[in-house]
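A lone chain, given as structure tokens: the form predicted alone.
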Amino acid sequence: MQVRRISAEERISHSFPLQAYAFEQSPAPAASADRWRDYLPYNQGNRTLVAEDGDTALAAATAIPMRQNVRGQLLPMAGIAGVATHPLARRQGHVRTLLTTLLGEMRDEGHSVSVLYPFRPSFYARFGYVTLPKRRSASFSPGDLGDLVRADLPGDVTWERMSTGYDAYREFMVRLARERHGLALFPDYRDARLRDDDERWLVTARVDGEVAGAAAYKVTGYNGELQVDDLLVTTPLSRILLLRFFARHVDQVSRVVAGIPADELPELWGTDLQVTVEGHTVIPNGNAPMARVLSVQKLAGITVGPGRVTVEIVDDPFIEGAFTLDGHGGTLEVGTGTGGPTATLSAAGLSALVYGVLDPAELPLRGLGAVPADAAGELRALFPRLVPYVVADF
């Protein structure tokens, strides 16, 4: 068995068939190769590794070079996708070999962090990943927002096909990613599929001529649902402008279902709004995203609090070692060696703190490290709790 990076064209014969068998209805139609060929432009900058025996691909894994906001800094991120194994080669360690190689290559090329959507979280926890909050959905009747239709609000709303409004949408997403912790951006070549497929309507809220909110959506049918991928807003005004647009569908759809951040509170959107907020995780195809740190040094510059602590990272091939973390200047400074209280952490433990999803006191309870009380206080000050919002779905 050898591990090899394949070319774009080889994806049609090596990785796409394994992914189709793992994640789609199979056997794949005879015309699948043509469909996969059409998909190649949206994979052009991806890195795909395969484990192969002769001409047979045993397993495949892909890294998408993305960017993610981590505590105020837009960092290079490796989005892991398309991890699949030949049915006769499963549980033989091929994925472990591929992922270790792939993550190492992405780290060496400058990627600071990595995010994926797991088929089973416990499997990827062994690779240093920690679970992040899954975005919720808010479901409500547009009739409950009827009072907004008559509201006199500043700003404008634009309605168009995604193919027409894509450039403004992409520009808004890039701007939003600089502001929202956890938000991740596909590279241009990958995100262009949203424009080219043109399977969404796009509504944008503009204030003083600038896009301040956007929602890509589709309608399932008359008296069906208006399904919003993500309700993306920067201000309360932009949210109300979008909600008023949805309210105008009262005689067309029965429900509006919108993706929202885990810290959003839709029950406060309106006085008589009856809303259901749900967040489900389902193995294997409905899990929350997971993330990990690939380089401690490259976290320097993220926004942190006034703490100082030494962390010793153990049992990890990418970030093992001792690092002094100092936030007294408002941004993280990373040094080597020791200084101040010391905590021993796994890669997942450090990642949980960096992304703001666990308190230091929780780490020993989860088997993610040994954190004395003095070190816990410094880590708590250094990495205040945050709710990351991962929009992109790989």
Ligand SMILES: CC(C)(COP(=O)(O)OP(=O)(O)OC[C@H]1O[C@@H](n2cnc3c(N)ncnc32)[C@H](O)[C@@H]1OP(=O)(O)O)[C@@H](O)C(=O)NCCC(=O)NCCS
Given for the second form:
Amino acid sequence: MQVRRISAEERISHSFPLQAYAFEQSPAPAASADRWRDYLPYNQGNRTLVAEDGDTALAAATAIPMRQNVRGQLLPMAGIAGVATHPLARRQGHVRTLLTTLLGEMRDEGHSVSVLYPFRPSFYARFGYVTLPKRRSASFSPGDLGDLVRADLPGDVTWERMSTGYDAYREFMVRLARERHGLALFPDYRDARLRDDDERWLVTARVDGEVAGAAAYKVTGYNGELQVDDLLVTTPLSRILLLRFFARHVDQVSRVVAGIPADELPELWGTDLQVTVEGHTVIPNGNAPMARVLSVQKLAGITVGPGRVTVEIVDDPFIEGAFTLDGHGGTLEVGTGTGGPTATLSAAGLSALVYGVLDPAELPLRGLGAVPADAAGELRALFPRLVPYVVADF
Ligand SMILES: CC(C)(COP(=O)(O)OP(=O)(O)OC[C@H]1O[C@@H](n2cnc3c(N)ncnc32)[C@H](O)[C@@H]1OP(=O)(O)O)[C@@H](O)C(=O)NCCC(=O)NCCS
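Show the form predicted in complex with the ligand, please, because up to now only the form predicted alone has appeared in this conversation.
Every component of the complex follows; first up is the chain already shown.
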């Protein structure tokens, strides 16, 4: 068995068939190869590794070179996707080998963090990943927003197909990614699929000519649902402009269902708004995203609080070692060496703190490290809790 990076063209013969078998209805119709060829441009800059025996691909895994906001800094992020093993070659260690090689190569290329959507979180927990919050959905009747229908607001909305509005939408997403912790951005070549597929309407809220909120959505039918992927807003005004737009669908759809970050509180959006907020995690195809740190040194510069601690990272091929983390200047400084309050952490334990999803006191309870009380206090000050909102789905 050898591990090899395949060329763009080889995806058609080596990785797409394994992915199609794993994730799609199959056997695939004969025309699949044409469909896959159309899909190649959206994969052009990805790194795909296969484990092969002679000419036969036994397993494949892909990394998408993305960017992600981690505590205020847009960091190079490896988005892992298309992990699949040939049905006759499963449980032989191929994905363990592939993933370890792939993450090492992405780390060496400068990717300091990684995100993926697991089929089973415990599988990727063993690779140092920790679970991030899943987006919630808010569902309400547009009739409940009746008092907004005629509201006079200092702003406009633009309504168009995604293919027309894409450039403004992408520019807005890039701006949002500089502000919102956890938000992940595809590279241009991958994101362009949203424009080319043209399967969404786009409504944007504009204030003083600038996009301040956006929602990509589809309508399932007359008296059906208006389904918003993510309700992306930057201000209360941009949110109410979008809600007024939805309110004007009162005689067209029965429900608006909108993706929202886990810390959003839609019951506060209006008076008499009856809203259902839901979040489900489902194995294997509806899990929350997971993330991990691939380089501790490259976290230098993220916004942190005033703590100072030594962390000893254990049992990890990428970030094992001792580091001093100091936040007294307002941004993270990373040094080497030991001394002072010290915590022993797994890669997932450190990742949980960096992303802000677990308290230091939870780490020993979850088997993610040993954290004495003095180190817990410093870590808590250094990495205050945050709610990451990944948005990108892959
Ligand atoms: C899930 C899948 C990719 C695993 O690939 P694989 O080559 O069989 O995995 P490996 O043999 O390298 O297993 C790696 C480790 O995970 C364990 N593991 C494998 N499948 C597992 C599962 N379903 N649940 C929990 N652990 C699992 C193995 O025991 C092994 O542990 P070890 O290294 O400590 O011995 C493969 O079964 C598959 O293609 N499934 C269908 C598609 C899919 O779900 N892909 C994942 C998308 S995120």
